[in-house]
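Listed next as structure tokens is one chain, alone, in the form predicted alone.
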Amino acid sequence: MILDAYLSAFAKTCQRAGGWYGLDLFAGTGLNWSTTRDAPINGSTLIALEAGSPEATKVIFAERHPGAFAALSHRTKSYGERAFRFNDDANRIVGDMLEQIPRRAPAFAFLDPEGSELEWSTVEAIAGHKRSHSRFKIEQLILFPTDMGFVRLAPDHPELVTRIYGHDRWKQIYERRGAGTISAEQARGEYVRLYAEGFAELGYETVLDRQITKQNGSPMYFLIFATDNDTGEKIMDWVFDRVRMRVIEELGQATLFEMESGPRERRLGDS
């Protein structure tokens, strides 16, 4: 719902440019099953291909699993050359994916790993693609799986967490949490803050985040949004609030977004 709402608005801002480009690095099968609706819903690639107007000039997507890729290829066949497919690890071939995007064109990247799949070098490559050609880097919306993902890997596979961050400074937070000097909630906030700092180092002007929770209010993951565009920031703020109200109205769930600390956190440039 967040991706759909944002891309619909993002597309309208690209009318003067005549189109835009989408990146979907962990694309899946093209359809998801909604347990709350008990019905199929479009996955991220189909959402991007159907967003407009104007519609995306091209949506470049990757799916590593052969079976999922076959299903996605079938579901995107009707979009013709607008759907550009890779059956490979997105981290390995992100450079090939980026070659499909003109360096001056508006572009948006969606990165939703299930756990530790997204490497910081990939985030860095996307951020650097338009450098020296445009003042706006590719916008990135990232699923950052704190409680559902990388923290569980830290004891046995710290190298995977280091790949997510691009450094090992996360260990200081992990050790403080293990020693009991900070709470789980405090550790969660520091993990997100540390990740957001990486986008500042990449030159992004704004990073927003929103915690996504289960129906019972327990945390699942964060959505991280990085942009250089004031319009992008305003749209995403509007999207977060609009989608929250849709969830309440349609599903009767008020706890999709954690609202206790305000409508969102702005990780860069706060006064």
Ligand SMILES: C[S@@+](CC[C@H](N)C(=O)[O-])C[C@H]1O[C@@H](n2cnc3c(N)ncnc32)[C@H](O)[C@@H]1O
Given for the second form:
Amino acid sequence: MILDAYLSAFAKTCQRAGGWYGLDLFAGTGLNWSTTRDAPINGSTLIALEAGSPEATKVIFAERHPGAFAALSHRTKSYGERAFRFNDDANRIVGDMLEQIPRRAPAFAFLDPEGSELEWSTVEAIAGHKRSHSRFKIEQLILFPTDMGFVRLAPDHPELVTRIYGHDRWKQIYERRGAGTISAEQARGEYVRLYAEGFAELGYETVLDRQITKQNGSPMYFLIFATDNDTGEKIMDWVFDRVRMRVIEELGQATLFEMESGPRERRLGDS
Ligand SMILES: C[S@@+](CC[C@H](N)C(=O)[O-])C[C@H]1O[C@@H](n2cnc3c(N)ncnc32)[C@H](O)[C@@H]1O
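Please show me the structure of the same protein in the form predicted in complex with the named molecule, now that we have looked at it in the form predicted alone.
What follows is the whole complex; the chain from before opens it.
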């Protein structure tokens, strides 16, 4: 719902450019099952291909799993050349994906890993694509899997956490949490802040985040949004809030998107 709401508003800002480019690195099968609606809902690639107007000139997507890729290829066939497919590891072929995006065109990337698959070098490559051609870097919306992903990985596979961050400064937070000097919630906040700092180092002006929780309120993951564009920031800020209201209006409290208090944080930029 967040992706859908953001892309329809984002598309409107691309009217003068006449189109925009979407990147979807962990694309899935094209459809998901909503347990709250008990019905199929579009996955990220179809959401991006359907968004507009103007519609995306191209949505470039990668899915590594052969079965998921076959399903997604079938579901995106009718979009013709607007759907540009890669059946490969997104971290390895992000350069080839970026080649499809003209360096001055408006572009948005959605990075939706299940666990630890998104490497920092991939985030860096996306941020660097338009460097010296436009003052706006490609906007990135990232699923940052705190509780579903790296907190569990840290003891046995610290190298995977280091790959997510691109450095090992996360270990200081892990050690403070292990020693009991910070709570689980404080550690979670610090992990997100440290990740957001990486975007500042890449030159992004603003990073917003929103926590997504389970129905019982326990934390699952964060959505992190990085942009240089004031309008992009305003839209996402509005979307983060609006989607929460809409979900509660439409479906009641027991939803996948139910929020704890203090849902939106601004990690960088002027407040
Ligand atoms: C959370 S799911 C994506 C869901 C999808 N974005 C949607 O909205 O329906 C993550 C997907 O990424 C795929 N995947 C995992 N590692 C990958 C990689 N390195 N490159 C490309 N795809 C990958 C998995 O097979 C899985 O289908």
